[in-house]
Each structure stands twice: as C-alpha cells, then as structure tokens.
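For reference, the chain that follows is the form predicted on its own, supplied as structure tokens.
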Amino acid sequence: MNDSKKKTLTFAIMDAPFESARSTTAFRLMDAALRRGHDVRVFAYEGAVALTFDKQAAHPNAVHGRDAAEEDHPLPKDQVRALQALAKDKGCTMEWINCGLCVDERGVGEAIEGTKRGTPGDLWKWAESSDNTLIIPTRG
C-alpha cells in the first residue's frame, strides 16, 4: 500500500469475551483494516481486557459428546494473536492496550505477549492521533 494511503484506526471496544457478537465484529473489522495494509490500535475497556487473557483455555462439550479438541473452541486470545500476526505480514503494527483499572478489577493481569497496560488517557491520545476511531460500546 502506498504510505500516503496507509491510515491509523483506533478501536475501543468494552464486551468481555463469549458474550455477544460485538467482539467478533470488532476482530473481522480489524482484520480488514489489517489486510487492506492499515495501522491498528486497540483501547480494551472493561470486560474487553479479558480477550487477551493469557490464561483462556479450550473446553470440551459432554453434551455433543466432544472432547476439546474435537470442539475446537475458539478463544480470543488466539483471534488477538492471529491479529497481531497478520499484522506483522502486512508490515503494519497492531498495538493493543488493556485499561489496567479494569485489569485489576477482573484479575485478568496475565495478558498475551504484545499488548500493554495503560489508561483511558491512552485513547484519548489514539484519538486525537488516529485518522479514524471507533467506539464499540456494551449494551446495558
């Protein structure tokens, strides 16, 4: 991609793993601006510091009968890993920073190699940086 085309997206995103779509959405939107050759940076508030927790693991399903590997679970801290490295293949950067606040209030301290602990100031400076940011909110 030509530099003068390459843009900086900022996402903050709030939901905390396994409970709606809003995540998913989130990671395929950044997916996209990954493969069209653009910078990521990602401000998790709130239950969202939980998908790059180090510590997710894989379950079986005793009610289908399978057992872990079988139901191949996907967690998100494998879809931030496979962000970061498509990141790296397309010569653009993903940073990733988790509100320690939140961190600290959920116990979910031992987060995936390549993301950091910070502040909502964090996104604020994303933002005012960033060509474009976009919020994705809980819904209470």
The other form holds:
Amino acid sequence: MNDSKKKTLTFAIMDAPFESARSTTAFRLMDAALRRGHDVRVFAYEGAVALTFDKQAAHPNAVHGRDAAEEDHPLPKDQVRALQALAKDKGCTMEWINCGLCVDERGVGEAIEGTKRGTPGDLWKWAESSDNTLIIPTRG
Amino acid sequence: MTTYLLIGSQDPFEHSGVQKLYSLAADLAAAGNEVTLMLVENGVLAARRSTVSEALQDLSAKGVSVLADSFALRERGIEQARLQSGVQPAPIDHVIEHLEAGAVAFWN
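Structure of the form predicted together with the partner chain, given the form predicted on its own:
Zooming out: every chain and molecule, the one shown earlier first.
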C-alpha cells in the first residue's frame, strides 16, 4: 500500500474469550484492516486481556467422541498469533497492549509474544496519535 | 458536515436501546450529516422483513445508508431476498473504509 494511504487504526476491546460474538467481530475487523494494509493497535482491557493468555489449551470433547487434536478447538491466542503473522506478511505493524491492572486481577500475566502490558493511559495516547479509533464495549 | 458510522450489534427484539440508535441515526442525518448504519451480529435480525424492519426502510428514506454485515446474514440464514427494502448486504470492510476516511464511529 502507498504510505500515504496507510492508516493507523486503534481498537479497544473488553470482552473475555469464549463468551461473545464481539470478540469474533473484533478479530474480523483487525483482519480486514491488516489486509487493507493498515497498522493496527489493540488495547485490551477487562476480560479481553485473557485473549492473549498463553496457557489457553485445546481440549477433547467427550460428547463429540473426539480427542483434542480432532476437536481442533479454536483458541483466541492462536487467532491473535495469526493476525500478528498476517501483519508481518502485509508489511504492517500490529501492536497489542493489555491493561496491567486487568491482567493482575485475572492472573493472566503469561501472554503470548508480541504483546505488552500497559495502562488506560496508553489507549489515550494511541487514540491521540491514530488516524481513527473504534471502541467495542461489552454489555451485561 | 460530519461522517458518522453507527454500528448496531444488538438484537432489536431483545434490546430497546436499538430504537434509540435508529433515532440517533435519523437525527444525525436530519442535521445534515452523512450517516451509515452498519448492522453486525444479532443487529442484522432487524434487516429481515418483520415488525421491526420498517424502521430501517424509514432510515433509508431519510438518507441513512443502511448496511448489514453479509457474514452475519449468512450465519443466521437470512437471504438477500428476505431483506427489508432499503437494506444492503455489505462486507465488514465497510467499517474499515469508514475508519480510513475518518468517520466518527460508534458501536452499540
């Protein structure tokens, strides 16, 4: 992409993994942004900090009669890794910050590579320096 | 004139706030702004012809561009022939196009 058309887009997400269609939609939006050649920044807070938790594990499904490999249960950490790989392939950057307080509350400090720990102040800085920002809030 | 992108993800049969989102879209358009309402997730249930879908036709008549995420439509088995007049299926890329262009984006 021509550098003049390349944008930096920030997404703020807060839904925990395995719970909401919003996580899937957020990943689809990041995927679309990267495929269009943009740099992507993700600020994860509240439950969304567990999306990159490295200890997520695939499991068998006795109801389906499948072992873990056959079940091939999708894990959000792998989906984030796929987005990171897509960014590299497209010559884009994908930065990911997890809110540190939210991480500590949930005990999910062991995050995959390519992610950082930060504060809500980072979201403010990103929003200030990005071309646009989309906040995807959760609901009870 | 400002360009607004309103993203509607809520099921109109479950959340009364959906009507407020539609009202916001209508008011922004009436004020002379360029407004797109993009329905995603269960928000696309409003796009199927029903008791709630006429509100989308009204928005379209008022100048709001009403789009429904084609992926979400497929997930829910809603074919284009069943869409309310005034609603167009669209890929999720439309959201990114609006963000690229600097639209004010609001998720509901």
